Amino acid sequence: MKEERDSAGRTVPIREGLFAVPGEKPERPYLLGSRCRRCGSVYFPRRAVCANCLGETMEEIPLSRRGRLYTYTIVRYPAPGLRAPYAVGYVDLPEGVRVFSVLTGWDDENLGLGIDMELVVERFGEDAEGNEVQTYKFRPLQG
């Protein structure tokens, strides 16, 4: 993950190995998945063993940045550390993976089942050392 931040702290991912943020533009962040070399099953997050064929030869692959919103809910009673309302949902990617994610950039008019979504990496919060913690989210694709 690209690390850049002022002297107040670093930028760190919410969990290593979930996504990558290339350092050069115009590349954009992408999720890190894995594909079984034996049967071709694709997973997110990455797995060491294939759940389909129990193959142990997995390869890391970048997943598509765009997908379709399979389902979602708007959370009005937040989990600790989050502010309501916020939305979470499942996004289907072309590789056949369904990804659970916080949704961002939405309002009541642009959020609906089957809409096109795009991956973004945004601030999630701050850790005990003052580092900015980032996570992946999906937002409705504009126009």
Given for the second form:
Amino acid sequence: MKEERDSAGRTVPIREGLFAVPGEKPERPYLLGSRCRRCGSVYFPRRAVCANCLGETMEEIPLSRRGRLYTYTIVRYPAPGLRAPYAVGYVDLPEGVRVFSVLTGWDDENLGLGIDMELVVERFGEDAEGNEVQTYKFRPLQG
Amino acid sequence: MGDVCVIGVGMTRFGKFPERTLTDLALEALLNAGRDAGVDLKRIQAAFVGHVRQAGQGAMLGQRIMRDIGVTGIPVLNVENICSSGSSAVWCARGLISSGQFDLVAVVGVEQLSILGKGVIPPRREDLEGLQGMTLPAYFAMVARRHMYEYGTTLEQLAKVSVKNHKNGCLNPYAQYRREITLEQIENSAMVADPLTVLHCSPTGDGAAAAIICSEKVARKYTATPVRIAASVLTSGTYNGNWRDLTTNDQTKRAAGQAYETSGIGPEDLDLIELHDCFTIAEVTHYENLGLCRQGDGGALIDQGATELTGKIPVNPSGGLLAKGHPLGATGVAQIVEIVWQLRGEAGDRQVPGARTGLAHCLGGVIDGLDLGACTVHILKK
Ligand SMILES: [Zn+2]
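Instead of the form predicted on its own shown above, give the structure for the form predicted in complex with the partner chain, please.
Below is the whole assembly, all chains and molecules, this chain first.
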């Protein structure tokens, strides 16, 4: 299956520099954040300039793969080009970053405010050249 | 320095008019405002035009409007601040008159969303959130869910906002929707983003509104009882390092705080409010942000009936965005129009008896990492 898809097109991230997927199995993808070397502020997505102190020396850091669901909704009337229903929400990471994210692995019962979530990287859609577009998503942590 | 005054207002009915043009809508509102003021529009010294340029239409719109009435050569500024475009145009006008640069200017707000087709307003794809499926209803649905979780606000309390504003809209001949709706109809209407159904959302539509704004000195030539702009504040969102509190809106709080302070008029002194009820939950949170009640008590305030037309502090007597309609650029100016009518005692069946002070609040634009894009608060008094 995988090879067939690879021959038809590549997989491309929804945007460069948002997340990394290390080679080993099982996959443990993580989000790429920035930390200001001067004041320690953490950002996602990455930034070149610190909005807090205007420092321009930012280091790239991996963000935690787990967080808590701050709020969410199941979208029944989609944004143009997307198919409903889909779920989106904000997930709070221990670094003090509240991340907007598509949610996956949900059903009508397993989402709730404050529950633990885990990061995965999955198919988001397809681009004009037939490549599979991937993005980061959070899913409810089982058990 | 005297006060800045509003001496004439006018608007089109809000609704869906795909066969009309932006300039045509804007002209109707502007000519109405000019007649209302008794001002020869050829004397206008500057024009500020709020418009969101959906689908790329409407560049140089202000100049095209002025061209059609032969008012040429004057400064014309097109103002874009999403839902606060029209009210930001009012802010420009008030500021430049206050500083002595002009003493008679026109403000117009206009939008035509019906030509975009049905559905939600498309998000900006340069924003990561928009790219990944964020919509305005989704954003406010998430606000609602968190507010319900933290404060025990109920879906029925939110629905009551829509019932109230539709009831008011029935009394407004300029409203897009003039029909009462029930809690059951709201609950049973189509789900847009859980827990908000379509009757929790303001409609898309078309329309224009205009105001003639001038110095106190000029106002005296036209009327003995001008409406004064006691405060005019514009704020942008707070950047909190990606930690956005969805249950409150800091920029509305700051704008209201400044407006109360500079005018010496507090929330307890207001006779009516037109606020940005783009979704039912927005009205409930703005009760809190504008200081009508404590954080978390917005749901109780609607339960008490305090914001009904006959309540302690009527909110959105015009029907608000939910029933009067929400043609983005026109919205902020139309709020000013309503308050002027109310303060003059010309609001017909929806008149708040003896109204002397009113507040208009506009808030626009979901932007990555910011609260929202632009907020204005204006306080008008007799
Ligand atoms: Zn810094």
